[in-house]
Each structure stands twice: as C-alpha cells, then as structure tokens.
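Shown here is one chain on its own, the form predicted on its own, set out as structure tokens.
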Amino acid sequence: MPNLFTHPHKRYNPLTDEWVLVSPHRLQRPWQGKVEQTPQDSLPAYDPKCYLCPGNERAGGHRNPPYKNVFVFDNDFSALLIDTPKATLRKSKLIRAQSEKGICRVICYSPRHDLTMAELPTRDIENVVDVWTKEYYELCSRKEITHVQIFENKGAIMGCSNPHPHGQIWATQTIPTEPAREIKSQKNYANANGGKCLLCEYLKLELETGERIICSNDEWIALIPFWAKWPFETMVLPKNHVKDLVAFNNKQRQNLADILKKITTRYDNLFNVSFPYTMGLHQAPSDYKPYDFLHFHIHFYPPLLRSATVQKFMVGFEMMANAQRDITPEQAAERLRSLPEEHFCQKCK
C-alpha cells in the first residue's frame, strides 16, 4: 500500500466538520517566486505619532493615560454598539436580518511600542493573560453579552494598521459562526461518546506520536493540528480539561504565558521576521448553558508560506470548494519544533 501522506489526500477537521485537501507532491514543483528575508523593522520604544502609546491622543480624540502595564479601552470606532436598538427583518426564510448589540475593546499589551508578544518578557505576557481573564469575566457578567471573542491581528498583511503590540475583544449578543460550529461539533462528539471531550481525546492521540507537537510545558501543548489549513497554523491546548479563562489556576495562567512566548518566538525565528498572524481564543459562551464538554483552546492562523515575502492565499479551489495545503502538518511541526526558543533579535544585541 502506498503511503497516504505522500500523495494527495483529504484530512477531516472534527471541530468544524469540514475537510482540507493536502497535496505534498506540489512542494517538488519549481518555485519562480522571489524568496528573501525582509529586514526587521526598527521601531522606537515610544512613538509620538502612535495613537496607542502612553500619553498620546487617539484618533477618536481621547488621550491615553501614562500607562505602565497592560491598558484597555473601548474602541473609538467600534464595530458593535451596546445601545443598538432591537430590530428584526424577516420577509421570508431567505431574507432575514436582526440587530446585534456588543462591545469592542482594545488591549495594549505594553507601553513599549517596539515589542511584540514574542519579544515581551514572560511576566508581561502573564499580565496580558490576567487582563484577558478579567475582561472575559466582566463582559460575561453583562446580561446583553453571550459571547466574548479575544483575538489579535499581527502584521500589516493581516490588516493591522498599528505595530504597537495590542489585541482586541469583541463581545457580542449572540454566538458568532466559527465558535458556534466548534461548540456544536464538541457537543455532538460528547453526546455520541459517553460525555468524552473531543479535544481531550484528540490530545491523547497527538501525545502518542508527538509528530505534530511543537513545544510544551507542564500545563500546555502547542501543536500543528492534523487538519490545519494554513501552512504553519498552530493550536494551543491545556493538558487538563478547562472550558474558559476563569477556570484557570495561577500555574495554568503562568504556563499559558510561557507557551505563548515559546510559539510566537519560534514564528519570528522561522523566517527571521516579525511573523504575522491572526490569533484567537475559543472558550465557553456566557448564556448560562452547561458547557462541560467544551475544551478551551487558542488558534494561530499565520499566512506566510515559503519566506518572509511569500504568503499563502485562500483563492480558487479553496474559496469555491475546500481548503488546500502543500506542506504537510507533520513537516510544518518539524520545522517549528527545530527552531531555538531564543528570539533571533537577541543575537544582534
């Protein structure tokens, strides 16, 4: 029998109930694109023109305090409004709309303009995790909020217009599409398998071989999912079953900061560049329903493929049929696993 993983094949994603096409033989084709490293941006520790730096005026007219740690504020140009009036439109089963209340916040990870998560001290990342937890708890306690999405867009090619290290929180009245799909899949798996957790069972399988694991510590695992869409997509999972940030103990929060430092540093070291990505936390909603089956996890979706200047696009077949990738998850994990945990910029200092 031929080796399945050296030929075109499909892999199933049980979290979203979809398939991804893997075409490993395509890596053998000649590459005519330009492959080069881009110079690391040299940013100042403070930028007087940055609307996220301490003491500066924001685009909406508010002035930031001279903050010394993590700083959170309501987005001046929020995509959601908490005072949105209730309204619906239903002309048929096919023409429907409804209003959506919500809150959008910005989290500045540090007063330093020039340090991304990969370059922040681990203790500073612990502060970010603590603020995530506090914001999640506070927003979940509001009666208008059902779901809290914490995420970060890093890099201009991911639509980030400001290099100051920051993330966002969008708290919504209803559960958005992607989390809803994952919640449904995890619930269905638990119902069909005697209450077992889908991601706990999946993690057991990954630990048996270790071939897709990138790094780990006492509480967390960072791995390339078997069904990953993006070339260097990563999922970060707690080793123990936990459904949300509030359920973490101090050791789990500290170790989460450690694993985030490890994976983001490896990303930067891959192509010696500040590595772009979209990162997001998936955890329990706040609609007071039982979510014992749900396993907290973090997704990293980075777009780079072959170098700092060659990125992966979801086009053609991927947009019209289903996702496709060339480099296998096993190959991607091996590349990231082999990288040092010391940030490449440290060697220049």
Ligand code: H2U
The other form holds:
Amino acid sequence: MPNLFTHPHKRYNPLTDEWVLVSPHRLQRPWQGKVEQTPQDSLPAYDPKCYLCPGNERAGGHRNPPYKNVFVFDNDFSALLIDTPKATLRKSKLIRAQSEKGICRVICYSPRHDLTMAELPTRDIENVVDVWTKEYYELCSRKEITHVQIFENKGAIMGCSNPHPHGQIWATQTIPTEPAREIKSQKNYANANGGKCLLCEYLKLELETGERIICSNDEWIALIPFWAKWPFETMVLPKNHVKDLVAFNNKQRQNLADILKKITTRYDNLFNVSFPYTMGLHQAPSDYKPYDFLHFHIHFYPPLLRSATVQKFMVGFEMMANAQRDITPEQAAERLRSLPEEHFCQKCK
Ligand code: H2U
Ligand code: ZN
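Could you output the structure for the form predicted together with 5,6-dihydrouridine-5'-monophosphate, given that the previous block was the form predicted on its own?
Now the full complex is given, and it begins with the chain already shown.
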C-alpha cells in the first residue's frame, strides 16, 4: 500500500467545504537551505510620526489620548458606515445588491510602538483579550449589528500600514461570506451527528496523534489543521466547547493570552523575523439565533514559505482551481513545535 501522504493527494476542509491539493513529493527532503538573517528594523518605543502612538495626531485630524494601555477608536476611513440608508437592487437573480451598515474600529494593543504581540508581556495580551471581549459584547448588543469580525493584519507584506501593534474590528449588519460558510458547515455537522460539535470532534482526533499540534496550555491548543492551505497556517482552539469570547471564564481568557504569546513567538523564531500574518477570530454572530454548535477559534494565515523573504503565492492553480501546498501540515507542525518559546530577539529577554 503506497502511503497516501507521501504522494500528491487532496485533503478536505470540513469547515469551508473546500479541498486543498498537497504535493509532498516536491519537498520530501528535510529543509537544508540557510535561514536568512534579515536585518531587523529597530523601531523606537515612541514614533512622533506614527498615527497610532499616544498623543499623536491621526490622518483623520483626531488626536490620540496619552493612552497607557489598549486604545480603541473608530476607524477614520471606515469601510462601513452605521447610517447607510437601506436599499436593495434585485434586477434579476443574477444582478443583486443590498446596502450594508457597519462599524469599523482600530485597536492599538499597546502604547509601545516597537512591540508586537509576540514581544508584549502576556499580561498586556490579556488586556487585548479583555478589550476584544468588551468590544464584541458592546457591538453585538447593537441592533444594527449581526456579526463582529476581529482581526489583525501584521507586516507590510500583508498590507499592514503601520508597525505599531494594532488590530481591527469590522462589525457588519449581515454575516460575511467566510464565517457564514464555516457556520453552515458546523451547523450541518451538528444536525447530522446528534448535536455533536465539528471542532470538538476534530480536536479529539488531533489529540489522539498529536502530529499536528504545535503547543498547548491548560485551556487551549494551537495546531496546523489537517486541511491547512498556507504553509504555516495555524488554528487556535479552546479545549472546551465555547461559542464566543463573552462565554470564556477568567482562566480561559488568561490562557488565551498565553497561547497567543506562544504561537506568535514560535512564528517569529521560525525565520528569525517579525513574522507576518493575517489573524482573525471566528465566533458566534449576534442575530439571536441559537449558535450552541459553534466552537470559537482563531485562524492565523501567514504568507511566508521558506524564509523571511520567500512567500507562498496563492496564484495560478490556487486562484483558478483550488489551494495547493508542498510542505505537509505534519512537517510544518514539526518545525514549529521544535522551536523555542523564548523570543529570538534580545529586547524581549
Ligand atoms: P491596517 O494597518 O491593518 O491597514 O490598519 C490600519 C487602519 O487604521 C486602517 O484601516 C486606519 C486605516 O483606515 N487609520 C485610521 O483610522 N486613522 C489614521 O489616522 C490612519 C489609519
Ligand atoms: Zn506608534
């Protein structure tokens, strides 16, 4: 019997109902290339030109307060507006449009311009988790809002406009495509399996072998999903079934900060660089429907492939057909697992 995983094969993603092509024969050899040392930008703790630093003026003309902790403000260039008038276009089934209301916010993780999530003390990441929870709760309470997407773009390669550690929130009137797809899959799975949770069941399978698990703590697991499309894509999951941030107990909240610190540190240590990614929280919408089948989780989608400068492009076959990867999720997990949890950079020591 040939080993399925040493030959080209397709893996199914039950969350998005998509397939990914895995081509391990292209990368069977262990990694022998050099690890490039890219010069680190040395950033100041405060940058007078940064629109996110405390006390500075933003592009929109507002001035940031001299904040000492986490700071949230309404995005000066919001993609969504709360007072958008209701309108629909239904010219035919093929040409349809509808107005969309929403609120966009920016979250500065810290007054320090020079520290990323990996470099912040865990206590400061706990503050970020607390603010996520508060914002999620407040935005969900608004009648115009059905879905709250919390995310972070990190690194210029991901389109991030500023190294000052920050994330965003886009709260929308309807559930956007990606979460809607994942919600549908989890709901269908629960309906077809006596109410069982897709991700609880998946986690059980992952814990049996541990081959895709990177790190964990009392409450959380960070792993490379079996169906990951990005080379070092990870998913961070609570061990116990929880549907949103508000439902976490203190221990789960504190341990979330801990696992975020651990996974982002491992990422930075992979290529000795401040590792770029897009990260996002997936949790229950707020349209008062039951979402007990949903399992809170965080996706990290990093673009880097082989070094600080060599990235994976989702082009060609990926855009026209389906996602493809060479390094297997198991190999990627092993590499991340073997890295230290102490940050390579001296300033964090
Ligand atoms: P990104 O770096 O992930 O693009 O996030 C920065 C956000 O900050 C971006 O959405 C907003 C941009 O609109 N912004 C302000 O709200 N005010 C400013 O003065 C500059 C940037
Ligand atoms: Zn700054």
